[in-house]
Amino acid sequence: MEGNLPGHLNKDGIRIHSKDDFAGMHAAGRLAANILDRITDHVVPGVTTLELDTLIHQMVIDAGAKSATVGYKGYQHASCISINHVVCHGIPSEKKKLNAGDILNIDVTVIVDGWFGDTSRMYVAGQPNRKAARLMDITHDALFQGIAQVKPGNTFGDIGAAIQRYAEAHRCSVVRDFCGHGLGRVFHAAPNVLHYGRWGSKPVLEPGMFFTIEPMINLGRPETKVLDDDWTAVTRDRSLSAQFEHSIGVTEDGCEIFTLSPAGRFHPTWKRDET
């Protein structure tokens, strides 16, 4: 399989893609982002997370694409939907009905012509309370603090340090138990993209690297635990958690975001500048 993948591995074992590979990632990322745009109007009090997942899966099929998560390590859904204190990997269920004021992350990964588009964002069923709204703002802005560090010559440590500095300056904590990852023609690859760390710590960013940045930020402490279903991760102290995720490609002078929202709906207020 290794020989069939595009590009080459650098000395750190991270795949370096060609300029032509960016087009495939843009197509996959655009579809994933478009699906998350379209699901927005369905996120309302009373809807179940299984209903949302069913709609998402049909959108993937209608687009002629594949869901990367259906069948992945036994997982059977086209999305992960994580509500309130669920940090990530929430399993859609007909028993999980949204209540007014709930905040939730919806995470979707699609495969388009062999390329993986991976993104997630926050939603609100109705109106959030002030603490939840503040947490989503901080998490969104922490992601873009990390993205601002993505350019050749900087390091993955710079990404994590920028996110950590911003979140902790706003009295929130960064989840350590989960991280971003390389992707391209595979779902998960090197490197692990930590959302905390030391400025200048390696590996060094190079043009052609593709990866996700997806910080999970908690109002309380950073510790998590995985429930008995072996998927759902929650905050140990039951505090609210939020997450935003983009897929990124490093260019000669900066980066490109593959998963920008076509409709400008990446942030629940739809008022954030994504560029």
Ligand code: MF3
Given for the second form:
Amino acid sequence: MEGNLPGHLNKDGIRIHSKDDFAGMHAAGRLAANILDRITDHVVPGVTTLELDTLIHQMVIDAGAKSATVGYKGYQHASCISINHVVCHGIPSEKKKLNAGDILNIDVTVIVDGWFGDTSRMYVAGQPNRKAARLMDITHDALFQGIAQVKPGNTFGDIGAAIQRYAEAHRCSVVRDFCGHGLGRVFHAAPNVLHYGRWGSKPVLEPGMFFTIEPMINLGRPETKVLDDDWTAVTRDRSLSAQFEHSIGVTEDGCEIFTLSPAGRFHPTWKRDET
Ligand code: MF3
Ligand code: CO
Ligand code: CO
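The form predicted together with this ligand, contrasted with the form predicted alone above:
So here's everything in the complex, that chain up top.
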């Protein structure tokens, strides 16, 4: 069974965690981010998404942790791998071989000592074309526009509005059909964290809230559809889509990011700085 959950629910039904709970989230977030760091060198043309998922699952097990997604609502894999026009929840498959120039999101959620760490980032097989590189930059920066709003007294509406303003100013669209979520000792909890919205719309942010921000941004229109496998979400217009996700906690004066990349490889174009 679930057991007792920590902290208490505020008037909006959002769980408020204690200062001590941050350590558990940092440990879980650090492992998820470290796994995404270590998969980077395996993302090359010719590899299948099932091969990547198998490596990821082994890393989770070797760390003495658990995958949050294996067995979640019937999902069978330790990651979601979403290529090009796939918005999210791409299912790893031996039939999906990466082609040079593909961009992909890899999303991993682990459970460490009962705490959930959920993060995703973009990768490229080989080199991206200019449109793809631009979309990844905009999506990454949109996430950080949202994170910059996270402090007590600001609202969830401010997070969404900041992301939407940034994405639309760059002639991209924000996916409405999927959102971020509260997490902690559960995978998905209140509130839904929208990546669009109105400045000042509630609920208000409070210290001790833990949640993800995970904007999906499209080069074309925002509409999505779910394929017959009941998981894979794609853009209806087949335009390119990108996503980045961090798990964060609200502090007295801002926030802490639980899923920072220990290797500094969160941004997909970290390679650009190497040569
Ligand atoms: N990690 C995803 C999220 O960001 C959820 C994946 S659920 C799965 O919330 F079952 F598709 F893996
Ligand atoms: Co998430
Ligand atoms: Co995720």
